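This document opens with one chain alone, in structure tokens, the form predicted alone.
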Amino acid sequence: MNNSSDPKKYKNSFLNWIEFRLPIVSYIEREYKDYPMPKNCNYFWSFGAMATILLVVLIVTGIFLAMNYTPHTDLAFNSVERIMRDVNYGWLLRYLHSNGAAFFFIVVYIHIMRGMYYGSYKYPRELNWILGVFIFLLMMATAFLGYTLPWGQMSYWGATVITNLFSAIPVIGEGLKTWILGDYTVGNATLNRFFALHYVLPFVIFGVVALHVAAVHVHGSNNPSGIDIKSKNDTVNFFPYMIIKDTLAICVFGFIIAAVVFFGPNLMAEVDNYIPANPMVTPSHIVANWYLAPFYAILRAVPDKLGGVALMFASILILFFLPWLDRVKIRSCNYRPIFKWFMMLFFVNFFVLGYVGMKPAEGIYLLVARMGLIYYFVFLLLITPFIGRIEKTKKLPLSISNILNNNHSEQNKFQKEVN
């Protein structure tokens, strides 16, 4: 750095000392204080901040849980019981971690749906969307690995079912499965490597999240109207306006999480996982975590094992290509009168797939799963690319300020009519 440069001056001399050597203070001010946010952003834009907070909570609680966990098939189940009963506030750490993971997926699913509905994956934010889908993939892998660690019945058989899927891959399947397990069956080697990966992957996720946030700040945040910022009048500073909104959202969501942790910590847990793993006794119904159930439903909807595995992975990987499948330049579904209903039906269909994914793969549940599978791919591969040819979109507003001024005028007119 040039010694003749004149760094930004702060009242605190220590900050000036740091700023001259490492301009991190000015970076934080630029990116998290003066950063311009669109005026019309609603509370759906707070779910990104909530996801980051939950990720930090999961990492911190996971570190403390790892201090007391023993990754051995003979000791894992009892070490979890010891955490619950003998470690000071161990029950709180475990319930925060397990329920925090479930709420992490809730927040991320809402975050993804918001991005899809408002077109946040479109130019120039394609790379940001790709990073987000990559985070989602890492989350799914981490969640599956963590599901095996308590070494209960569902942990063992869930690991057995999922790892057996790799054997369906032609030529390399059996070898790949053995390499993942570290043995020919799910056992001690499997538990050790799953524990190691489950510990490391959240830090990888945190790094990709940092890239995800940096990518957002390159071209700025999207907004409910999906229009570009025309002037400074269309924006507000991130601090204090968005900080206050995000803080309120985090407090409300934190209250909900606290209520679950203290009054219903096992609402989203599997009863069979409180039984020690027994390779000689198969549970009557092996079920995935609810947040992985939509993809589990797709897997089971196909009678062919290889076909089910291929479609399950394709249902996730296809999301990487969404920015190029949707060719309509208008971002927000609010201005796409036909496509928005197909999008809403896609969300409903996804929840239905999650529901049937937790039910036995038979009868009406299997039929619904197959119908859901068809609509999932029809929406992404046919409706999304071609609906723009027949859809007549609404006219976009001139600016964000224009939208807010019109809304304010309509409110005043309504108030006068009431009076």
Contents of the next structure:
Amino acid sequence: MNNSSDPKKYKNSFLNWIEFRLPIVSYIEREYKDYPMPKNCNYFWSFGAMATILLVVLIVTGIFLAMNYTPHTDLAFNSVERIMRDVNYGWLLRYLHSNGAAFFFIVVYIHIMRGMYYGSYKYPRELNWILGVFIFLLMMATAFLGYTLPWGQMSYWGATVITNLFSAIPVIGEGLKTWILGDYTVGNATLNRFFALHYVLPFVIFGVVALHVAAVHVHGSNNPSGIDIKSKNDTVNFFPYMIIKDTLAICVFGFIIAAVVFFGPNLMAEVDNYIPANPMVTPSHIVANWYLAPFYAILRAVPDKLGGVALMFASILILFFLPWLDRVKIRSCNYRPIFKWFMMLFFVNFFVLGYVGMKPAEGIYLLVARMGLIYYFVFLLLITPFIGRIEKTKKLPLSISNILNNNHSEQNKFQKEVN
Amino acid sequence: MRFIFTILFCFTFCFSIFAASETKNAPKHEWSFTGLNGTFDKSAIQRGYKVYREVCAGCHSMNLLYYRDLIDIGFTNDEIKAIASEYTVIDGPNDEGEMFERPAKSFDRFVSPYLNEQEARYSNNGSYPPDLSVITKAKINGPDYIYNLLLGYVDPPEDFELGDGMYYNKWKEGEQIAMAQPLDEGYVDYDDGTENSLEQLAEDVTTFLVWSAEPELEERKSLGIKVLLFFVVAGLFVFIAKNRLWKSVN
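Alright, leaving the form predicted alone aside, put up the form predicted in complex with the partner chain.
Below: every chain and molecule of the assembly, starting with the one above.
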């Protein structure tokens, strides 16, 4: 046995009692107190913590919503409205939940971009990245399922359009679609199972998040320079140094979320979803949730239905292979003068795809969507694997504390000159 | 670095702006309930309810509302009982297994003008007058749209081809609508002597519809201010603490 069986580790005897039987106290101490964080991490490193908190908010508000929600095609719309009108603070629960989901995506997108820009997906954090892409996939499924629950026009027609995609798969397509819907069209059976799945998937996400966090703690967090931690001089303890930064970030982000929840709760919603679902009336244009819109744009950019479906799934699945597509050892784009700009362009391209994904697929929008689609894959399949051959990377600093010291001495020099 | 921030910033805000900017440039109206500390003008809601009851209720249901909800806009319990009792609802079955009619009570939903969608369509030339409970949330820039719509019945351009049973309205998509002009000057007489011009009637009924769609609006905004203040104050303290802590590190 190791030294955790020493019964006199902590001053508090209760903690000792627990620790002796289940070494959870030392675990928490090791992972969330003494855990070494690179000193130079910027606020982009707070988005992981923020995403976790939002996930908890979503789960808690979701449980209370579920207590008052009725998954039946005749009752769902009115039960949601009853929550908004007659349940104490029901409007707050629902607006927190629907806007919280949107902000969850914003935070996770920023978190993913952080990981890509600073090369956090590279050795030794590949598995971590893979778990992350899993989380992202589960999130998209959960958001889609949740969007059908209020049973408004967009809920119904969104579900119809998306589940129709499966029928494009050769041979098994139609059967698969019927199996998913539990009926030949989107109906009560569909709503029931979507509710059941929407309730359970967040807990699966929570489990994968736990693995994701445990995995990153094995080799430690990456940092803006992308170089490894060399000594204790390079790091600060998670508590209190990172916690306080995360808390500040949460205050700022909390302000933004509260501003939307309380003063523009329907800004990110589709107006048509306040009209009860009606299978006889098709809305003038069916739009995806904006946070799924980039993938919707890819889907519609391809003239062939099966091709569109295939490319849409490929565009997500390809992310799993990113650690092996990029063979350059240097992690951070700060030291990759050419790749850095392609990376930025990739992010911009993603927003543009999102924008055109919410517009009708015709004319200029379709053209832009196609160009965006091409760049998406060219970046991942050509630029990322091969740019290393022509790019001359910058010299890496010796250590993290070196960077910080240099910055200071440069600043001092500058100040002297000013004086 | 700053570049990334700019992108992220756009990302957060652009989408909501796209969503809002799609309408034809319809005129904006001044409302008491917009803005950070917007509140409802209760007497306007009451007047608007009168317009709804005397005009719109002939065709449009509002089945998310209960008569008891009227207490929020300043009616007393007795007034509500009196209002409700003017309507009949079908209840039952009674002990003999019969359905029967009775006057509505304050716990009943607003009584619909038609029994079902079929009857509504049959009486309206095949068109369905939508339920108005959340109509202001179901249209882009809902309040302005509805206000404009009610004022938008003008003479059609000369070469305009109106569909059968359709009326020209310059703010409706396709510029024609199956609803005949529902409001005009003097259609409703106000008890409090407010002038009953078309603009006033339209403004009041729209205010009533906004209240019906967002009855929580005042509570939401006043709680919102407190929550925002909390984050500002907490953020300030955390910021100071963070700077002190990190001083020794840098």
